[in-house]
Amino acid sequence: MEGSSRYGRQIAFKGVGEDGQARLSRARAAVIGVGALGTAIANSLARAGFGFVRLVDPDRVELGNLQRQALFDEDDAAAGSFKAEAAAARLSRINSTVVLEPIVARVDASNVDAVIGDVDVVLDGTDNFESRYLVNDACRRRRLPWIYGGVLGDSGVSMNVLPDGPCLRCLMPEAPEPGSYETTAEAGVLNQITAIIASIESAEAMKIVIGSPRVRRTLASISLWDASFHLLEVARAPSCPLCGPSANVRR
């Protein structure tokens, strides 16, 4: 059988199993932003045989990206390919059973409820404030799994948004402004740490469809300099608009 032999390593794992294999395969997901995080994120999933993944991303490639995006090559930043798309046809040639969807896109008001609405979990590849707040807004509307992540420098951070909460906006309850924090291309980034935040983020994803009891419910915090990693209790904010008492959210 196909699918024993491809991903017989991963069904000897007992956190997933025959049975987790099985929902995996019929798993979707929508990957928003297809740069460092995303690529990496995309490829997990791909590898790993969830049925659908969508990519969502309005950009295209640059000689700049390839230090740490890892589904893209000279070939694409030389043809200034589009992101989503060029990351679909590389994940096609590495798992053709899983269905993919390349949207060249910005994740706006306008197009998000369409973006995730028929998907089983959203992942964060996006590179700004704005957009998360978007997602994370939209996706606790709809008591939809979400996986936060970011990195900056060798740090990261990655956290599970569950239909139940804490969320974004109770961390932190409303995006910073724009100019206010420091972007990767004033501090960098180093390409092992977005490997490391997708990873976490994938791995989520993986026991959120699965169904598993292990779902992290903390923020984890790694510097991969100093080598430190952490994990942090997040509360539901009584203030939050989307976890709070007079939360307006789909029950």
Given for the second form:
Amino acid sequence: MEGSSRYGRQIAFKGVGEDGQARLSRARAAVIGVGALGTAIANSLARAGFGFVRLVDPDRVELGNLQRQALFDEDDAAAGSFKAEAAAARLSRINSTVVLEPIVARVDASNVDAVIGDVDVVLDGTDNFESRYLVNDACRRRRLPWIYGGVLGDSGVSMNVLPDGPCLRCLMPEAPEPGSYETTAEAGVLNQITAIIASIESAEAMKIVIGSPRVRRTLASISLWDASFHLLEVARAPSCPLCGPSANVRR
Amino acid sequence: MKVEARLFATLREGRGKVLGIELPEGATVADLAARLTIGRKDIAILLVGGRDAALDKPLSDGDVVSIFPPVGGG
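The form predicted together with its partner chain, contrasted with the form predicted on its own above:
Shown next: the complete complex, the earlier chain at its head.
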């Protein structure tokens, strides 16, 4: 079959196997944001053989994206192609068995439920906390796993937000105000850290949809310039508006 | 009392990764942040012993305080 030749190396890995590959082929993922993280995530999921990948981003490709946004080229930048569409077009040539659904839109309160409503896992490729909190709250309501990832400078963090674990609000009760925090435009960002965080998100998404018992339950933090790698134990916060005892009463 | 501050991402610049800090009894996380010249807006994830904490949380000898800035790029 096509699967064994295309995915042979992945199936040979015991954590995946034939059964895991079959589950991947039925798995549905949404990638929110198709920039540095999102392109690397989408590349990974499509090559790995996810059945369906939704790509959501409102922006067009620019020359300044090419330093780190893996699926785009100078032609895309010159044409001003939409990122979601350019990424889907490229990935369709890499793995035509994956159903790719580009959506040219910013995730907001009006569309978040539609964007995440029919998938198994949501992956974070956004560049802002407003979108992340929207996704966090919407996924929490549906008990849907999503994977937080963020980068800045040489550093990145990622956490799996699982239905029975802490959510983003357990760590950061309120979203940092827009304009109050450093962005990659100011602090810069290395393409190596975006690739690493995207790979971590993608591997965790594979584990989640395969049903692996090895899904990570810690907050991962990596800084490349001083070569430090940390996994921090985190817990649900009793004060969390979504996960704490008062939230349970309201539900 | 002495606490351990573990700084992450851009908060390490000019400060270091892991710092042992002497504080007077009754000091809070806010006092620790002030000692490290970390402003309120530069604090996103704040964990004391792995649990989310508020800035007014009183610290105890030996506490491990992990502080992340908002890491929001994508």
